[in-house]
Amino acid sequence: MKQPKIIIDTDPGIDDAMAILLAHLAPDIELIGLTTVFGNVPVAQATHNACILSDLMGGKVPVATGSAHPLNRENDRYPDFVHGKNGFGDTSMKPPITKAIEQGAVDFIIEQVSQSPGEITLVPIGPLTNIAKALEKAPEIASQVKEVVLMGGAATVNGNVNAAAEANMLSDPHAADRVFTTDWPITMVGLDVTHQIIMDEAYLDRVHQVDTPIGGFLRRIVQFYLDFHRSTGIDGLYTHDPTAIVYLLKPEIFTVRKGAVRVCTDGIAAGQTIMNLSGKPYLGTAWDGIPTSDACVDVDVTACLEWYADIMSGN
């Protein structure tokens, strides 16, 4: 079986770094590019961070700069209390050798998908602005991608920014609704499963080998993320973005439900992913005629943690 080719659309971010480096180390994935977007940090910092990650991966993964703001407003918030002002826990970093390519993220996505129809999986683990812009510019890519596997949203649980919204969805709800209402194969790996998977400090120390460049890097940056989670009463950290990579290669350990998804774009519930889990058509409503999406609603936590450990520790 051919290795899945993936483009990770990202706003690195500590858990983004965990996901990207997991994809790099996984033997059954071909990572063909990183496209950057505002989110955990401004897009310039996200691109800088992606270049640092490309260096760690041998400098062979191209980085393309993407959207600085949501579709319909300026961006006015970055969660530096979660990831640090530099996105990597305010850990001091050497300037990257890798430089972003001249081609922008949207055009990179369109070109790669168009050149390899049916082969490329898009893995957005940040706000969905780049993906929505790519659909607007080249709607034909919806029939050319293999699938979309995104980290974000929630089908059956509350959000993590507020009771309604998960962070990536709230960052650009208009883009998210555009992505979910497109007729293409899409799977939401959201808080339903990522809040089940907690990595405590002892586990992270065991799987991130300090005597390797990647393991040592992750050990340095993850402490800030752990401290944030401890401040919220969690002894460990939620495994958000890496879970999308686990799903790509171990879908059998997830329970998936199908339904049409709409994303609330305004008001107190902005960013809420509302999935029709009833099976009813709801004729004449905002869910009428919307293509179904898959949503991960349960996961074998032990199997997920064992697989992550195997890949990251080189077993």
Second form
Amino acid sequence: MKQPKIIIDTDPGIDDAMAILLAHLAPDIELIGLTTVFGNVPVAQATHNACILSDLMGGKVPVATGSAHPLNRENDRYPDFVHGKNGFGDTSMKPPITKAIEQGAVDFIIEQVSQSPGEITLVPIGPLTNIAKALEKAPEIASQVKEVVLMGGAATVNGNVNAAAEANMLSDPHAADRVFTTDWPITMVGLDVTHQIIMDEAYLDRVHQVDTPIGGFLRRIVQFYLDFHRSTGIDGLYTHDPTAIVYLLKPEIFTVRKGAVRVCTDGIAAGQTIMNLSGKPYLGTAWDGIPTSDACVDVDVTACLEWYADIMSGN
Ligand code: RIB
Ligand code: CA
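Structure of the form predicted together with alpha-D-ribofuranose (RIB), please, following the form predicted alone?
Full complex below, order starting with the chain above.
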């Protein structure tokens, strides 16, 4: 199988770091760049953290700085109770050697996709602001990308910020609606599956080779994320962002449904991804004529955890 060439759009973030380093270690993925966005942390911190991750990957993966706030409003709230103020569990970090490139995230995405039509997969694992801006500036990328595989949303379950919204979608619902109403191949890896995949402490100890730079780094930063989840009553952490990477290479372990997705942009349900699973066109409504998306609604949890373990432990 041809190696998927991917750009990860990210707000690192502890589970983002897990996803990015998993993609780096996976033999069948070519990671051609990281584009940063506000979300778990301000975009400057996200870029700093992405440069730390690039160092861990040998300093060859370019980092391009993206959006500091959502399309339609300022943003000054960050979930430091989930990822820590520095986004890596408030663990101490040496300043990175890698520097962000001059080119911004939106132009990086447009240039890379348009130079390799049909080859680049976009993997957004944060708010979708950069992706929406790229579509606004260069709508033709919709026909040039290979596909979009994003972590976010919820098709058949409640949100994780409130009963309606998952965090990435709520952070910029206007951008999310723009992305889902575009006619391109898009797969939502949402809470329907990521809330099923729980890594407990014994698993985290077993799969991260603490005597290696990447394993030791990840085991150090996940502790804060694990402690947060434990404070909510689960004995482990939800595997959000890495699951988008697992889908890329093991789509067969997921159950996918198709339907038009609209994202609520205001009111108490802002950020809700509402997927039309009825098979009816809902003529004359907001779902009428909207291209269908794929959404992962179930997963073989054991296979997912086994694959993550295999890649992380260098098998
Ligand atoms: O809801 C989970 C998502 O929000 C993940 O991408 C996590 O990193 C945060 O960005
Ligand atoms: Ca993220």
